[in-house]
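One chain is shown next in structure tokens, namely the form predicted alone.
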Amino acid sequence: MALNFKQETFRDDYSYSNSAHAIRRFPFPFAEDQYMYSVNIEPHTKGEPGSVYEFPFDIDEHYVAECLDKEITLMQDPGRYHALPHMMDAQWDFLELTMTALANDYPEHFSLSRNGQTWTWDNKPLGVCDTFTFGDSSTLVREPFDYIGRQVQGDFVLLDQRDGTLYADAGIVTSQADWSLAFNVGMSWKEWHGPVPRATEIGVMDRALKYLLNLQLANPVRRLNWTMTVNPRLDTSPENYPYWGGDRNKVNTDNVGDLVNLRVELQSLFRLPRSNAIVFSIRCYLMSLKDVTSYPRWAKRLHRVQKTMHPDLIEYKGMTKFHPIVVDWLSKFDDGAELGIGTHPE
């Protein structure tokens, strides 16, 4: 199915918006009326047609605009891409995984032809067509991870497995929720996730690490994570905090539905064949609270989750300044009706 790509921005005038189709397929993350940080990992199997889970890498109406925003961020701060030297095999693994998936799942927009080690990649939406030698970085304009990472929505971290843990040894990260690749690159699993509140106390990260160390080839997994962002901004990095941090003070009872966005990350992890590394894919979806409330079931559930949120999580997710306004505004949409378990919109 051919996609209609929108012209929109994730900065400055914030012209980003969701179509009715994009709202309906949004990965709403709350299956119950209360929330506490959990692993919630499940197999990344093929989902329903049209859903964000249909294919390994989801491409939607925001594809071209997101790739452009990624280019802007990388141009302003090249340090958003970093790969340690020993990760080259993993880079080629990632390139093959991504190109193969996109060409198979979206043949109207991407194609990959192989003649031995000579490959030709055609990305029609971005106007990219290159022939290169697989395994020879000198035949590409950039390192393979950097090259193809710019052509997929979301952020990617390559995790090297050694010494009984995982290390974040490569990444292309331009839409992170207030964390820094420059700070985290080379860190172990526990160092990277140290700031997550109560994670060590309740053993969440230990269980996740044990699970991922045994991740099998061709059996990827996924989970949803979430926060809230003021304005539909992808780049909420610590490095650029002066450009977006003050927006948290602009939220009031009149504009909260438009300014505050539910920000959901579809996080998926794939084992790579040659390097034995793991791809950590972080695909970001943004939807204004006003759009969330277009489905009454979502509005009610979001209100209940936020009303009962643990203060540590509110602070960790950077929502302290505007969280009471969000809860109060959402309360107008909650009639107290009982909701069954599930994330479906209606």
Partner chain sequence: MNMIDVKVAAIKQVTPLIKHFTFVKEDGSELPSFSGGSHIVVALDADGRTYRNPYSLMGSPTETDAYHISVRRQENSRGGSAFMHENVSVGMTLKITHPVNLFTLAKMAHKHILIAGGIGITPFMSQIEDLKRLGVEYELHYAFRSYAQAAFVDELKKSCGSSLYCYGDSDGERLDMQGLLSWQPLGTHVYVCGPSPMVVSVIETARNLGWPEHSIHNEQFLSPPVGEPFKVQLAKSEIEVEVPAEMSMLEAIEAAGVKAEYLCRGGVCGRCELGVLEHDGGLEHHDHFLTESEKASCRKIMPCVSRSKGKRLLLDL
Second form
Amino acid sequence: MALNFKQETFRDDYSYSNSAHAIRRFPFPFAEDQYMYSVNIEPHTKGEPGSVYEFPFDIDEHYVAECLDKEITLMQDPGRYHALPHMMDAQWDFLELTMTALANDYPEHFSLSRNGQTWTWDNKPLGVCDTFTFGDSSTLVREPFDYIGRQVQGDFVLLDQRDGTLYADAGIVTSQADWSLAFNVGMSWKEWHGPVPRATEIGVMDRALKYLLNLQLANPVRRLNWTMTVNPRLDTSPENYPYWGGDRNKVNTDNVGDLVNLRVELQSLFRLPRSNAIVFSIRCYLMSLKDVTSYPRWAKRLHRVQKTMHPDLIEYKGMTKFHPIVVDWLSKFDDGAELGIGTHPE
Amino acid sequence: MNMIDVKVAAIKQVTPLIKHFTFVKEDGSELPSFSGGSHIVVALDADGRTYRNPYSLMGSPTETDAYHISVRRQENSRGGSAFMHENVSVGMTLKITHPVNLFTLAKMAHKHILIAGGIGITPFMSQIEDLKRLGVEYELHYAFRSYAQAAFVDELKKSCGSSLYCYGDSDGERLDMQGLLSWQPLGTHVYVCGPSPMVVSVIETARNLGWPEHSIHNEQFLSPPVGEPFKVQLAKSEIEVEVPAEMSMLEAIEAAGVKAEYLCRGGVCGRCELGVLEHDGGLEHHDHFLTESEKASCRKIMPCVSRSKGKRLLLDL
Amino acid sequence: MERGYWIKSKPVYTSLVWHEKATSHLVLATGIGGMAVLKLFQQMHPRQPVTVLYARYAQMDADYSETLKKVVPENLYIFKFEEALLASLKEILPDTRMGLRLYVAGSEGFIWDVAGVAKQFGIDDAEIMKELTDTLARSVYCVHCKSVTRNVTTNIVPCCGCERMLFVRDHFSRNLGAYMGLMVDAESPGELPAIEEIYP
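Having seen the form predicted alone, please provide the structure of the form predicted together with its partner chain.
And the full complex, kicking off with our chain again.
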């Protein structure tokens, strides 16, 4: 089924919106009334047709607009892409993984033809068509990871595995929830997750690391993470914090439903074959609180989760200023009815 | 775990004790790419049980039309290597896992010293292909009993040229470990795969010379040792499993139909770790994964290679 | 700060102790860090060759060069400033071999400058023994304009590049050798918390 790509923006006038279809397939992350940080990793296996889990890399109606936003961010700040020299094998691994998946899963929009090492990549929605030699960076306009990273929704970090840990040694990061690639590049797993509160104490990060070190080819895994963002802004980077931080003051009882967005990251991890590196894919989904209330079950669940949230986590996720307004607004939608376990909308 | 169906395309007797097997996909399609030092686990059904043995992938990681492994017939084999030698024939189909790499090259090293003893040469066969492709400085030091019994010497000479150093024990050629490791430039990493005394010797020599831990790498797959029989009770599955002398605990658990996690099946990766709830007489740890204090606590065990010293274990599975 | 809350990216520094196993030792120090070198030689004179590079001037004035000359038997090189010491380090490292152990004593800025040089020769910072002497002053990386402001002793500091007021976070990048600085008043322009000297 061909996708209908929307024209919209993730900055300035924020014309981004979700269709009814996009709302229904939104990866709502709360299966229970209480939230606590946990490993919550599961196999990234094929999900139901139409769901965000149908394919390894989800392409949706926001694809073209999101890639355009990515271009703007990278043009303004080339430091959002960084790859240490020893990651070149991993770069080609990443290119192969994503091109193969997109061409296979969305044949109306993408095609890849391979003739030995000579590959031709045709990206119809973005109007890109290039022939290059696999393994030879000089035949592409940019480094392979940079080249294809711009043509897939989401952020990507390539993790090198050595000395019993993982190092974030390359990344293309333009839609992050407040962390800096330029600052974090080259960090080990523990350094990178240094600022996560509480979680480290209960050993969540150690367990997740142990699990990922044994991640196998052809057996990717995924988890959901979430936060809330004022305005549907992809680039909530620390780099540009001076430009978006002030938006947190703008939330009030009248506009909270439109202004505050539930921001869900579908994080998936794939072992790469030639480099033995891991690609950490962070795919961001945004939905206004008003859209969340399209489904009463989600509105009730979100209210309960937010009401019982630990203050440290509220602070860590940068929601302190507007969180009480969110809880108060959501309370109107919660009649206290029992919901049962599960993230389904109805 | 996703397994791959392969067909045995060729078998070659390399030395009196070593056979080289070539596997291809049944439908002729390509196998997954892999990185130098990777291994696969080959599943074999024989005598009413399933053997799962890890073997290093040889050959170039970029040539994926076939996988290559070499199997040395082990004395006192519990069946795996003997079965590979006697019962596997061209045209047979087998199941293998996707490649796993627990013996990776350090990508940031400035120079690599590879030290192989006997059949320990196999993981280096794919690593040298990666090193050559990347144009990194390396030396391969290959020690064996005699030139007559050594596998792949001619092949290696051709592919490594002056980077290959051979040591035939019967010709009185010895590798001077101390000399080799005392005069390496900063940023060198050393890798060893071979018989246990050799591995220990390389590690000890490098440590004593002040090489940092992270620059010393070894692969030492263990075959599950033969031991005394014992009983395992599985707390969650609520069943009891007999572990015979020549079977590993993991194999016995699998044979009883209980799904258990595993990856390397050689005591290295830690994936099959199980909690020990009760024991009567201690644990016989053979793995390289648990720390000494974890081993002493008797609360965790690697069922792929470790056993009970007593008659009975209660596991959290 | 919350008690028991420890940011794991923040380096841990120790007192210098000789590595028992080594083929040679290279000790680097500035200013008051000379005392750490003297303490090392109090432990023992190692059997293996030792080289000491010392720069006299650092943040805190404390010149140990005369005492070092008496204690360090040979291969002591004294410089005026850190820059000359680092230049000399770059010349020494290509001729050294695996088994060399590195020891550094000085300010955090100096320690990570040394680690940066060593990295080019394949030495991981985890292999270097580091003692923080001298000042606690931090290098601060401005996440907005990417400038590094050095010798920061306060919780909040104006960026030397973009002049924004930066809050000095406890998040450290070994790659940059600096702590993260984040605009402190982005959400409420002009409202600054009290500026205090906490890294003297």
